[in-house]
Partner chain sequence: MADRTALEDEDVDIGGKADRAVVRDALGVGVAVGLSGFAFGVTSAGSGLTLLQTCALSLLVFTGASQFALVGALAAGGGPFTAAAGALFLGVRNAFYGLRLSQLLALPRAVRPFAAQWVIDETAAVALAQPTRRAARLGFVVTGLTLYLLWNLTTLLGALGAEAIGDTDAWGLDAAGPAVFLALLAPMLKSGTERAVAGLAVLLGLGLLPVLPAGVPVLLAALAAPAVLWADGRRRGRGDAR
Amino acid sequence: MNVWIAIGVTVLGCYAVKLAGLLVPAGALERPLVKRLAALLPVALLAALTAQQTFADGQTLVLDARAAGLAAAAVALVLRAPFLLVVAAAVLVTAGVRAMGAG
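May I have the structure of the chain above on its own, in the form predicted alone?
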């Protein structure tokens, strides 16, 4: 498949999704269930992406240095650390575990 065909299909798909969103009646968007789902959906998608990038390697599940970094970030979040410190903790722990040869 040509790369430009893939790009064109992606552009058309994005435009169609945006157009579909604009065609939804305003009354449907004001329902409490829709508002609640709209607030929670980005969080769920980000959590799923994080889990997939941390624990998957192709078609297999892995437990390596990335999991240790995620655990460090979770601890930093529980301790209410600033975001940059959370990221720094995850990076340092992941790099440290990989440097020790465990990842």
Given for the second form:
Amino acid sequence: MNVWIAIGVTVLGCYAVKLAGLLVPAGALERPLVKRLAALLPVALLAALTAQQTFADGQTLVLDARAAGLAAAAVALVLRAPFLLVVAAAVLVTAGVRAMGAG
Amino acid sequence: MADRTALEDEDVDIGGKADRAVVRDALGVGVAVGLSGFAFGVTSAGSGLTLLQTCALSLLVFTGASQFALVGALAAGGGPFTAAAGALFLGVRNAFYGLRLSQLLALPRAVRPFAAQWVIDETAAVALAQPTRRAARLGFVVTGLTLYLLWNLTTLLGALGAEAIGDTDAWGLDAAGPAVFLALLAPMLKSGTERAVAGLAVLLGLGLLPVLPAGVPVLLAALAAPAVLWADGRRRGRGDAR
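Write the structure block of the form predicted in complex with its partner chain for the protein whose form predicted alone appears above.
Every component of the complex follows; first up is the chain already shown.
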């Protein structure tokens, strides 16, 4: 049930912000500080999420095969690999490290 | 607006060739990103969501980062509201895409509620890159349609696949979520300010993780954005009298 509540809130909220952008008169959100903050909030969230989903197991910090996978993704990004290849690199390296029995 | 439309009608002659280029770009983005719905389907099913819940997210939320964030937070034991709050924070940027797109596409009011669902990173990126309104509309529609269809189809396949292969961690699929986030994040790290925000957010997110309930550290990590902005403003105020 909790999951459906979370889904419902996310569905309504995410649709509302999308629609708001199309309906709000231009200028209302055009203040430089608001724009700056809106550009930086996703940076903070994505960085925190990347770190947590790589180094967290529940509420403990761990260093396991996912770190190697993320490093592979970072290398792929530096080499300007396409989106799918970046994800594939992370998955394959993580699986490979686990198969070798580490982490 | 009427005269602007009339002006753009003049390049209909060269439209055939230009249209093909727009469609090609839009399809490229739509297919590449649409296929990664597979990673979402697997991650979501691996996080314990049912097939119906997983597909509902892709059909109705349709903004990848928010979906990954939601299932990640739920898997970590976060409550429904903190999990949804993280997903919503990530969705807010779509409002800013919408602002830019509503001027660019000049959609009739009646169409906007339907177009809204497709206002995401990829459609905005393709539409905003086009030189004319006609090309922007075409890019938006083709990217939106391709991505929506593929994202939902591959979500379903991923969720079914996850059930079939059992332990998704053994296949390294738990690394797909963070890799997607990193791929979305990388192009945003343009200047020192962005990097400072990302660095501080990582410290907050990891530092607070052991001591606060699941989901809360990510929300607090969002404070890195105003904190760095504030520090930037102070430094600039002291450096030169602008």
